[in-house]
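There is one chain below, alone, in structure tokens, taken in the form predicted alone.
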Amino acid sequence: MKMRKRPNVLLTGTPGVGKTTLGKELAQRTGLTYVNIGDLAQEGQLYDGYDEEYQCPILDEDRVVDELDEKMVEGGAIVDYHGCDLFPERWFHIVFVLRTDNTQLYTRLESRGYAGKKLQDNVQCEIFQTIYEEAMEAYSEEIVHQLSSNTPEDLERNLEQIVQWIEQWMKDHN
């Protein structure tokens, strides 16, 4: 019996915009596999040192890509990460960049313990649309979409929209 083809979805955006909440719920509703790059790196110790300034491990991007490649070729993954240009373009059928109001983002990050330069740099990253521009450069323009992620209503609307897209993709490709 032929395996059904399933799309790969990338959820990206500045830390604190709601990628994890959206990704986990999407996986539940669609049966796709949720992959949080931070968790994957931690489990496999896929690091290349430690960043003293930001107080966090440095991701070994090559090892992450090697670790994920087989799963991505298979299809059916929802990948959650705050960067996107490390992943091969061929992996994703659609890319969603989540965007959040700066004041709200500041509050969310502060509640996570972000402070000083790390807090300021992440809020600036959102202000200057850094992740969106990175996505537009790394992937074909027609697969990159921005989604507002401020309220529970936004979350529900984004879920419905992405579930609908996944269902349509599966109809079109099976």
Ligand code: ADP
Contents of the next structure:
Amino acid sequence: MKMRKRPNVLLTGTPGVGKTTLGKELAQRTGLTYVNIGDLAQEGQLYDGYDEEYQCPILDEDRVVDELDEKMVEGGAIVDYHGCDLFPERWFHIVFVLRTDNTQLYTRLESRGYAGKKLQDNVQCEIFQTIYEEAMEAYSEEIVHQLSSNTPEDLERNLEQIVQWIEQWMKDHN
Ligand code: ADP
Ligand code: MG
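Complement to the form predicted alone: the form predicted in complex with this ligand:
And the full complex, kicking off with our chain again.
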């Protein structure tokens, strides 16, 4: 039996914009597999050193890519990560960059326990649209889309739009 082809979706954006919330619900609704790069790295200890400034381990990007490649070639993954230029371009059929107003993001990150430089840097990352620019550099511009992620209504609309896109992609490719 031939497996139905399924697309790979990248959800990216500054920490706190809502990637995990969207990705998990999207996986529920579509049957695609949710992949959280942070969790994957943690489970496999896919690290290469420690960042003293940010007090966090440094991702071993090559090992992350090796670990996931087989699954990505197969298709049907929703990948969640706050960066996007470490992945092979060929992996993704569509890239969504979630965006949140900075006052809103500040509140979300603060309630997550972020403070000081870590809080400032992440809010600044959003203000400077760092991840959006990274995505536009790393992928073909036609597949990169920004999504507002400020309210529960935004979340629902984003879910519906992506579910629809996935269904259409599967019709077109099977
Ligand atoms: P990320 O995975 O990008 O760091 P999360 O999915 O963990 O972000 O979301 C961060 C916080 O923002 C959570 O408390 C979540 O409930 C909230 N949140 C996510 N998306 C929305 C949205 N569209 N509207 C309001 N709150 C949201
Ligand atoms: Mg997350």
